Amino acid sequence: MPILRPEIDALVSYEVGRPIEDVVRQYGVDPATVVKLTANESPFGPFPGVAEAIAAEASLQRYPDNQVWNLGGRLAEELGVAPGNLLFANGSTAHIADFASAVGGPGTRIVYAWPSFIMYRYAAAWAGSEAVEVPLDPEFRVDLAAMADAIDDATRLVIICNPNNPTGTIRSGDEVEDFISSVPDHVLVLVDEAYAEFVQDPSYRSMSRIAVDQPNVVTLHTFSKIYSLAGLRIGYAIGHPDTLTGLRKAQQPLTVNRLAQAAALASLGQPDELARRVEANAAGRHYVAGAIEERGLAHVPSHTNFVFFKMPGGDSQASGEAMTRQGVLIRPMAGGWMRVTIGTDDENRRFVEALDAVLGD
């Protein structure tokens, strides 16, 4: 057996959730009745025109455009930034890992909130950095003051997930800007805004406008969530051109495939469809959160496409298994806390039915 680095050997391989086929085999349920609400995927298909764009991409024997020229130019125009302010990757997860590797290493520290996106923990281990996990505040928000206090001379990267996954909470634009102003210039501040499109609170603000001018700030975005391209893996960073040029040195070449580039390009320029999905998600979130509250379960007010709530008994795995037996897959977290993704109206109703069945046992 090869000898792994201790910090890698200590990891548990990331689980993306059980496939529906697995559940069907184990419990003998009708696959048509199984609802998967574990991975914060969009319940809708890709945007209009995406399937046609993918079908038209016939040059699969050729490597993809490493510069992501067509998509980059169009997206830059839509965002009001320069193409040099964009860097694409195989999903935001790839950016997180690459940027941690670029600035981290032995003797360095990476600071982030906890619980938050588990890939921050993996990225720290991959980079050989010490992970500093700062507990959320009593309202399950990223504790910016505590994170500021956790920064020391060894800190090279600070990650803010806003909105935060798995709690769905946000910090206001003013609060995040104040935090950024307190961070030393040599520390990279990575603001993960994967769920930003779902937020309707007027106090929220993307940090992208700061990132294009401030060399130590980068924001992360994805086509996996509201754009429904999770299966193609494409995300992008917004930052200062010099910063992105440096960070790109830690990135593998040809990271975004041809189909992903074509699909993302076809998704742009459809504000009405984007707005429709935001409203549909908000309505579903209101229904799901309301049902959880009516049943007397603790939950955290969400600004995203998922809800963080607590099942009785404190055993998240047992609660997740009980829901799975009902044909509804949700995400167990810790201490009885669960995360359920907002689905279609029918999927949301199935979740509530399964919840009632489990609570009634």
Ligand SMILES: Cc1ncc(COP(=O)(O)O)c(C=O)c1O
Second form
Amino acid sequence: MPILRPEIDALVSYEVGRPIEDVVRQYGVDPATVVKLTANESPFGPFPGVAEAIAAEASLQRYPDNQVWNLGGRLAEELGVAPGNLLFANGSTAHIADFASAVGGPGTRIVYAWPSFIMYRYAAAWAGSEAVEVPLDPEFRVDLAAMADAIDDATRLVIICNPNNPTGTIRSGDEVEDFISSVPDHVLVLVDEAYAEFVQDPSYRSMSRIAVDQPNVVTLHTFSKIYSLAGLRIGYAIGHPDTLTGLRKAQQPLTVNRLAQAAALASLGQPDELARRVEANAAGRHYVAGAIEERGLAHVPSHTNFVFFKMPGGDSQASGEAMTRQGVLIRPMAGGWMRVTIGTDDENRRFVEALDAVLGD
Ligand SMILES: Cc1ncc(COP(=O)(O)O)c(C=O)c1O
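Okay, that one was the form predicted on its own. Can I see the form predicted in complex with the ligand too?
And the full complex, kicking off with our chain again.
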């Protein structure tokens, strides 16, 4: 008798990327020179003041504040919302899984685009819902019309990743708003805005204003990307207080640890630092996308801190392995596509050198 539910048994365990130690062992490369561009992490350290705030958080024998009171109050002020419009989690990945299990379950369907953030697939399986994966449009954007068509009476959750990971594309604020207005009230719309801070296109708009007022809309945000706190695990949702009070019942208690709360709080109120990082990313993205284009490779114009591009030959696993041998780790995707995260200037140069070495093989 199998122990696991069949939908769990069918999953492949999620791997965030190959550990650097593994690469060092296999190829004998110097660990200090390995460049990791696999997980859309920030190449920069945390914001100024964060290390000191973590060091000052000495009461580790105490459970964290389950209400996330200090951080919640400060962030609400910064965002111009009420503290009741915010719900924190141990990374927005946790929110995705918890919200899917709160609204899904056997006999229900969860709709999201594909390819998109792989965690949606896991969340649907964990919840016991049927996953409905709607292909991207020919420009690798979330196909909102097709997503709307895919919603039926059994649908409980629709997830819009905007910008979309792994393709880096956006839908405009107007387009997402139109889509939201077409979704029936019984369906929760989750708009995952993990990469929103990187977007410079004026047509883009966060849906957080709508989420504050409309009970079936929630936006997701993370401190893992622009705020460089991926290692601490903290994200937050913006929504209507009644909706968040309900969704909170599906959360583990004490989900955001003390260090994460202190670090996120210390990161706030630094708009110049934030802007500097957005600009550095945009310059790096311009360089990386330009280098890919100059080499005649197909790529998708990106609004994020990563670029989706295609290697010749169609075997992205082999191309990824060949780049790994050069000490540069990027993410192979299906169909010959690859995703490279924007790094520091040096890391971006290393990526281009490794790309040239592989293309020249
Ligand atoms: C679209 C998207 N949402 C959420 C996350 C995860 O965020 P967190 O680190 O807060 O769990 C990622 C991380 O890669 C992502 O790509």
